[in-house]
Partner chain sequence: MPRRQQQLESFRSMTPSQFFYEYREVAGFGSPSRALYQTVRELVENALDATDVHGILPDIYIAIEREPENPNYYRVTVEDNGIGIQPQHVPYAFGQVLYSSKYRLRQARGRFGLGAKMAILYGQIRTGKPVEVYTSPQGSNKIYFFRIKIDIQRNRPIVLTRAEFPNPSGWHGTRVSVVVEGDWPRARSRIHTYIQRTAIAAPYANIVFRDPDNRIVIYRRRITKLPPIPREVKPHPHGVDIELLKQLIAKTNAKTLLEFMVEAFQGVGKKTAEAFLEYAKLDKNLDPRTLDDKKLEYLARKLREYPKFRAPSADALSPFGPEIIEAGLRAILEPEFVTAVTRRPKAYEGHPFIVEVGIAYGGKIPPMNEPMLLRYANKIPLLYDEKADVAWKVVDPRNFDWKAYLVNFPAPIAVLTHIASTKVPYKGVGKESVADVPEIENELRNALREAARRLRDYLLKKKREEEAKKRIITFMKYTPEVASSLATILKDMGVREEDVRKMLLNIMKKKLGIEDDKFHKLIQGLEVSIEE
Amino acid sequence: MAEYIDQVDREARKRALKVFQETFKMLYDQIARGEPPYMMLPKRTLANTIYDEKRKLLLLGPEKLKRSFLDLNESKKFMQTLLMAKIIYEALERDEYPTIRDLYYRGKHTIIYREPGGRRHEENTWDEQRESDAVIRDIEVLTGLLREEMLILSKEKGKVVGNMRIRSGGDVIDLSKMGHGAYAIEPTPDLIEFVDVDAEYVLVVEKDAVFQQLHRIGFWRRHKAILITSAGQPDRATRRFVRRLSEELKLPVYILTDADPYGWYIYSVFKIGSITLSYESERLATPSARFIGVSMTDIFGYGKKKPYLSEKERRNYIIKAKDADIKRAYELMNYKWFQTKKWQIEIKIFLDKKSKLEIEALTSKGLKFLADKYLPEKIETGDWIE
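Now that the sequence is in front of us, could you give the structure of that chain alone in the form predicted on its own?
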């Protein structure tokens, strides 16, 4: 198998192996000194998640936990962590590309032991994948490596098209020549090299169907955009890819979602990170991302701003909000990053009207309306929310 591994992957493996060796050497040193082995990990809890208003990122706070082999409350987690680290390390050495599901099965087994009196016991390493997934996240925190940097694969979800060439796996891929399809963002986006790009901004579309429509009519060609879809809640690879386009190529990033609390939360995941992965926000989030719509003020207007929809169109297109939507809106109001003046206006209009709108409603006015009026007009006039 080794002859098929390209040089970029080889270098990534070397880096990851070195980090593992340096990280877990501390346990060897502790044992060599006759000390009970332990690890110090940042706490991945809601209480230890903070919003850095200056950097506009969700980050892990300073609290740490001590995971000790001799602590009955932590010993199983300690052993799970070492078991998973061993499995990942061996996969790196063997030039393998495990998925998180593979890792779950590789570590899943039953340990049988007996008490001094002879009573037999069985203990599973883990019962469900959520347990092994949590251990992988602990290893990410402990080593400072993303699982993608450990060459752990996941299902491809995000897609991209645009006037851009990338190098992946030794091949140069022209993202402007994807036909009616698009390039599936690979699960190891840091191994992609940006060869050249001719674009003025990045447009991230929540919905794959709308992405396909915009792609088919050549939106990205006419407006010099890199067009991306997250196909709903974004996966890590898509978030990292968007972050790299912003950080390395200095391209403005605009997010287009449905006009509802779930769409707005998708925007915030791109912008400031997620609570679950707050320990990786510095590499996954794009603090400069702008919300371009669909907004409540686009639908109903506000102050001097005129709505994009007529009263008749509103009656035809808006959808009554469900209880879950309303509950989610109240949750967003309490998040610090949604407590800006513009976002408070959006959420209050939503709660007052108890109505939401899908992006597709704008295409009902004609796809050209969305592609050649709504989106370009909002970008040109600066009618977005940050």
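Numbering follows the first chain given and starts at 1. The term rigid core refers to the most C-alpha atoms you can superpose between the two forms while keeping them within 1.5 Å. Treat the numbers as computed from the prediction; the structure is a model and nothing was measured. First, how it differs from the form predicted in complex with the partner chain.
Core-aligned CA deviation for I87 between these two forms: 2 Å or greater. When two forms of a protein are overlaid on their rigid core, residues whose CA moves 2 Å or more are considered shifted, and T363 is not one of them between these two forms. Once the rigid core is used as the reference frame, the Cα position of E282 differs between these two forms by less than 2 Å.
One more: the block was the form predicted on its own; return the form predicted in complex with the partner chain.
The next block holds one chain only.
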């Protein structure tokens, strides 16, 4: 089996193993000195997330959390962190590629203990994957290694097609020859090599269905685009892949989402990073990404700008915003990175009209309209939001 393993992978493993040893040696040294062992972790909370206005990135703040084994409230988390470290370490040693779900199952044991006096208790090391996922993030910040660098896989979600060739695991793949299908963006996008590319921009579509429609009518071929979908909230691999396209190939990136607060947030995750993964923004965010639509001004017009939808179309396509949407909109309004003039106008129109719209509405108006009028015209006239 060994000969099939990529040299790149092997290097990554060696490095990760070493970092683990160094990190956990510090804990062991505390114990050997007779001190209660503890680790310092950056706090992954909204309060400790800082928006760097200059670099336009969401970054982890300076606040640290002391996780001590002998602290009743932290003891279990401490154990979980070490348990997870052990499982990852073993997987690295054994040349495995566990997914986060694998890690969840591998670490899920029942601790049985009997109190003095005989009462028997059972407790699981963790119950839900949410818990083990959180510990993985803790290990990432503790070791400074990203999960990709620990060769941990996650489900592939993002897809790409376009006039481009890449090398992955020794194979050259032509992204223009995927038939009706598409290339699934692998969980370790850093191991991809860009061979050649012939495109003018990147279009990321939130909705998988719209991605497929645009693909089938040959949108990317006609408009010289790399077409990508995140299929909802983008995973890390898709974000990293988009970032590399932007950074290494200098392609402009346009993002197309539903016209609602969730769509806006997806855009902002691509552009500046997410709150839960702010420690990775530097690697994952694409600060130059542009929000192409669907914008509130596309629907309702604004000032001199004429709407893309007629009165009648609006009546048919618009959906009434739910309370949750409104609440989310108010939250976004307070995020620093949404406090630009254009975004505040978007949010205001939304709160004013209490209406949202799905991208599909534009394909209902006509797939051609979306592909050959709406998108090209907006790109040409610079009708996007930064």
